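First, one chain by itself: the form predicted on its own, in structure tokens.
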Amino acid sequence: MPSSEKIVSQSYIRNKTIFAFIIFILFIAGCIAGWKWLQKQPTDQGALKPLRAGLNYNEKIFSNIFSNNHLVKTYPVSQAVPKVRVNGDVGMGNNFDTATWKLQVIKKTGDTLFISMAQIKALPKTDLVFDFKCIEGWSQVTHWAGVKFSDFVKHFGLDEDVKMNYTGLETPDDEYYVGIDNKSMMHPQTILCYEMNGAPLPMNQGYPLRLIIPVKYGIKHLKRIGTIYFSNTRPKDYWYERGYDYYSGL
């Protein structure tokens, strides 16, 4: 009966491994080139350029199928860890005047409205514990509350204004601030925050009110919120500056 097996020649093996050492040569030096290529490209917005275009279509594609109806994890309160991670301390200057804040809002026809926690505090109430998560690669499953940022806008008359592309939102300082789709400001999940674990926040996680907007990673979380206002255009956003995400979507 006729052997199936395969005879193999040295010269054969030979071959192949000099050939797959070339193709190795050929994708390592192909490699280098490219990264020769790419740090020698222009910067835009902290990034390489082609890496901002790519971050900038993987935006485009994340946004179109954005929706309402896709909510974030949520846990019992139970689960939440007691002491809370701080993740940034950029705008938590100690010259703060607690006394005198309020949150301004800046509306599209340039009207500014001045709000009181007390008149913020009058609205519902929504208790939210959800998995935060942080770019530098931690997470944490922490219990905020606050009112709906949807809440918000409908009392005080903003619908209009969220019509626009985007909300701004900055410290009082002016030292930190981000901007984010009003698609995922007017989440049902996002809220304005003033209670940490059932207490009033810290002033290190950015008392007296800070946002947590649970679609989106923890850089889009600003503490202290000063000013608020509404742009079609991209407003200006701390860490966008330095390379990262604009959308820094989950």
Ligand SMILES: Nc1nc2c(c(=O)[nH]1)N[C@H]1C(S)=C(S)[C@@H](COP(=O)(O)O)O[C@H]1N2
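Note that this is a predicted model, so its numbers are computed, not measured. Just so we're on the same page, rigid core means the largest C-alpha set that superposes within 1.5 Å between forms. Residue numbers count along the first chain shown, from 1. Compared with the form predicted in complex with the named molecule:
- In the core-superposed comparison between the two forms, K16 has its Cα shifted by at least 2 Å.
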Given for the second form:
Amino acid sequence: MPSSEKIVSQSYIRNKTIFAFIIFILFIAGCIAGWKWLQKQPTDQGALKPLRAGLNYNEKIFSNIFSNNHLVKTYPVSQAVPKVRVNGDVGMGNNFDTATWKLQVIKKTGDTLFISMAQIKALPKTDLVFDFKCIEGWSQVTHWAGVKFSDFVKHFGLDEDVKMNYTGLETPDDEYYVGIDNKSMMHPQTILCYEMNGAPLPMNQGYPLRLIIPVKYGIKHLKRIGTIYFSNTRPKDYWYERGYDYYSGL
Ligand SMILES: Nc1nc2c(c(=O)[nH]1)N[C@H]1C(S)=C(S)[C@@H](COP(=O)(O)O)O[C@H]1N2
Ligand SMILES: [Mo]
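Please give the other form, namely the form predicted in complex with the named molecule, since only the form predicted on its own has been shown so far.
All chains and molecules follow, beginning with the one already shown.
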């Protein structure tokens, strides 16, 4: 018999068992009380306050370790799916005139630029094949092309504007809108996109211009951009108002 073994009584084991069981009951009661307390908390933009605080805290951590040198994984064009899922049609109504569309960029100074598709297509084109991830739980390897937002900024003299904390993007009818931190906007894989699978964007996927931002979940990839503006405070955000994470980073 190894010397470390010791003989214990039945009552010792019974007391230990009872003690462990009481701890277990207290733990369960604590969980239930915690859950009830959580449900009674006020909400902040559709999310319970303590949960919203958790999301905001995550944003602090992840925006600090965010780096333009960390690229999202890309794939060969051959791996892109031919039939791309269509998801979300807020702000995609029929009351939209493609013929008169121009991208509006509201500068920090208050001046507005009106930019045509031809001006955008004249800039260097970047292709991108990546795994598009929706917060609903699906993902798809898809092929997009357009101009890097950072190239766009340089070309149109928006360097001072992107020194502000956020960019806001809206559909022409202002029904769908997102706000994105400028570190993510200036990431080298963020593009103002006008092509999918080598052809102009289909209407329901954001023709003539949409955002593709692989460092974010799908909710931030606004289709049919009407207006872009800049702000030091968080621009309004459609899904944020409905309880989702503002940062929505990947
Ligand atoms: N204008 C607009 N853009 C949008 C949405 C929307 O409802 N309206 N949905 C978002 C969501 S939740 C996802 S997952 C992607 C889907 O892009 P897709 O339809 O090209 O797959 O678009 C995003 N952009
Ligand atoms: Mo999504």
